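As a starting point, one isolated chain is supplied in structure tokens, in the form predicted on its own.
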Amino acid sequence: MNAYLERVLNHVRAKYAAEPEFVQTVEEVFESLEFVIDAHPEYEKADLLGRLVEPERMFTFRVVWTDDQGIAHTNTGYRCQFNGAIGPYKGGLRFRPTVYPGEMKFLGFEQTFKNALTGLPIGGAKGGSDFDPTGKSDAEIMRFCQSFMSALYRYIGPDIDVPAGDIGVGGREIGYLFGQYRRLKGVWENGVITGKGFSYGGSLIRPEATGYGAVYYLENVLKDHGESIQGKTIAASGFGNVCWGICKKAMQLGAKVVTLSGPDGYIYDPDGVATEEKVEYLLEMRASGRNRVQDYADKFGVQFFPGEKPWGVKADIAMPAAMQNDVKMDSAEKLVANGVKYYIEVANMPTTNDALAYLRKQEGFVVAPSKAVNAGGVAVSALEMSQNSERLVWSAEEVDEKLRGIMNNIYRQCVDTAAEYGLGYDLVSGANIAGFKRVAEAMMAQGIF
């Protein structure tokens, strides 16, 4: 490994040993960059890598809210504004009890490269809280969101930082957050939050966008391998908006998702989540707040496997779409043994580094990285910002067409960049290098700070 790369990586490992997810993400990106760093000795002089792995700013804040019994509770809020070299900070908010600074940091770092791949002028950020919305009433969630925004609103804006939704933050939460921002600022700044409802400045197909984009990326992969998506079976994880979008678009294109998963286990539906009734039931499951995938099995009479993951199911394609580090070595071995050929990461960093290395070494096995595959969500968020700034409303067909074009371009960047550096058909390295080059060029042009 390049000496400068290795020195910065060892620094990250030592300094952030208590934040393994952040270290893992930096390791995965740096593994691809040796040829680029060798070709640019000026990066070391400017300590580009040392600056790249440190957030431009990161802060925490107290969030106090009262439950329906009038009892006060205190949570911690976070915002990691990781890199704004190519545009205002952009990234989601995540509400779940396991949120901690290392998670915000790794997600912000990953978001920086993802956003760069879109070709749109948006930097990378992430935020959230250790608040658990599961089982909370609408009124409790509203009070929490209002308290959260009361602390955050000073540090965001259309040209500063534009949050969106993520795990635990859907359309309901975005509405409460935007309403409180408007109340505090006394202005209608449409572009300050994305994922808004269509009635107040949101974009059509935004809830489906990440899943749609992932399927469009998959289409490109299959086409380059002389195959069609029609008739393919997909093992997916999760059942939230992302997985819903995958199911919906796969059904439209003639494929079928045969697994869903949740904290309680996974379901196997051999007929696929491939009817309007089944696809739309995922929205009911999400809205119920129960966070149980068993509800699908109970309603449609399919098998439910408590406490297990779906990676032992035979399918043509695997699309982990739930959470980070969901696929470990044992799951990776099952995927290979079951004849899965295409591994399309959708969630942020869903695969541990050892499992990812194992899968990438398998002959004829195709791995597509999440930072490229799941960029459709943030791409449509940027399209929402554009519509807001121009006071336009694009039709669902127009947004979908633009999304497909963006995903096609992202895929081609991954392929062409890997080929440029003599790496063959390596979508992981191609994505890392392409995203890095855009951010690096912007940082170098703006001087050292």
Contents of the next structure:
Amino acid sequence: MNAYLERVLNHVRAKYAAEPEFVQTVEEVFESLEFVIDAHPEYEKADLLGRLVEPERMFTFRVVWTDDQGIAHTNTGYRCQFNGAIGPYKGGLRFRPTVYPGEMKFLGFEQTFKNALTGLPIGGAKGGSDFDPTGKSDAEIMRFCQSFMSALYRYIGPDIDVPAGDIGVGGREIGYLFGQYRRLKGVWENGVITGKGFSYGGSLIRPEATGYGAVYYLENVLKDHGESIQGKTIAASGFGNVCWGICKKAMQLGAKVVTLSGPDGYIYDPDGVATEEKVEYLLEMRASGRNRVQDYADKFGVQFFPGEKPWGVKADIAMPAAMQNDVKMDSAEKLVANGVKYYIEVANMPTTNDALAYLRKQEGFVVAPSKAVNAGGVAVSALEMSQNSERLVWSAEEVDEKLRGIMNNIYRQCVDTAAEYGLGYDLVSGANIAGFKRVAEAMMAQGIF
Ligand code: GLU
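The structure above corresponds to the form predicted on its own; please give the structure of the form predicted in complex with glutamic acid next.
Every component of the complex follows; first up is the chain already shown.
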């Protein structure tokens, strides 16, 4: 490995030993950068890599809220403004009890490259809280969001940092967060949060965008392999907003998603989550706050496998769309044994590094990386910002068409960049190198700081 790359990597390993997800993502990206760093000796003098792994700013703040019984609870809020070289910081907020600084950093780092791949002017950030939305009433969620924004509002703004949703933060939470921002600042600031409801500045297709974008990326992969999406079966994990978008677009294009998963296990629906009623039921499941996928099995009379992951099911395509490290070595081996040929990552870092290396080594097996595949969500967020600043509204067709164009372009960048560096058809390295090059160029141009 390039000596400079290795030195920075070892520094990250030592410094962040207690934040393993962050180390994992840096290792994964750096592995692809060998040739680029070799070709740019000037990066070492400017300590480009050392700067790249250090978040520009990161805040923690106290979030106190009262439950419906009037009892106060205290959580920690975070915002990690990782890299603003190519545009205002941009990235989602995650509300989940396991949120800690290492998760914020890993997501902010990933976001930086993902946002660069979109070709749009957005920097990388992530935020959230260790708050658990499961089982909370609507009023409790509102009070939590208001308290969260009362601390966050002073650090964000349309030209500073534009948060959005992520796990545990959907349309309802964004509404409360935006409302509190407006109340505190006394202005209707354009584009300060994305994923807003359509009635107050949101973009059509934003709710569907991550899932739709992932399926558009998949279509590109299949086309390059002389295959069509029509009739294909997809094993997916998760049952949230992203998975909903995948099911909906797959259904429109004649493919079917046959598995969904939650913290309680997975369901197998051989007919596919492929009717209007089934797809819309996913939204109901999410809105119930129960965080259980078994509800789907009970409602539609399909099999439920408690405590298991869906990776042993027969399918053409796998799309992990739940959370990080969902696919470990044992699952990766099952996927290969079951004849899955296309592994399309959707959630951020859904695969452990050893499982990813194993899958990438398989003959005739295609791995597509999440930072490219799931970039459609944030890309449409940037389109929402554009519409807000132009004070107009684009039609669903217009946004969808733009999204498709962006995803086609991201796919091509992955393919062409890998080929340019003599790596053959390697979507993982192609995405890492292409994202890195854009950020590196912007950082070098702006001087050393
Ligand atoms: N949380 C989503 C992501 O990881 C969306 C971010 C955004 O729209 O800003 O890309």
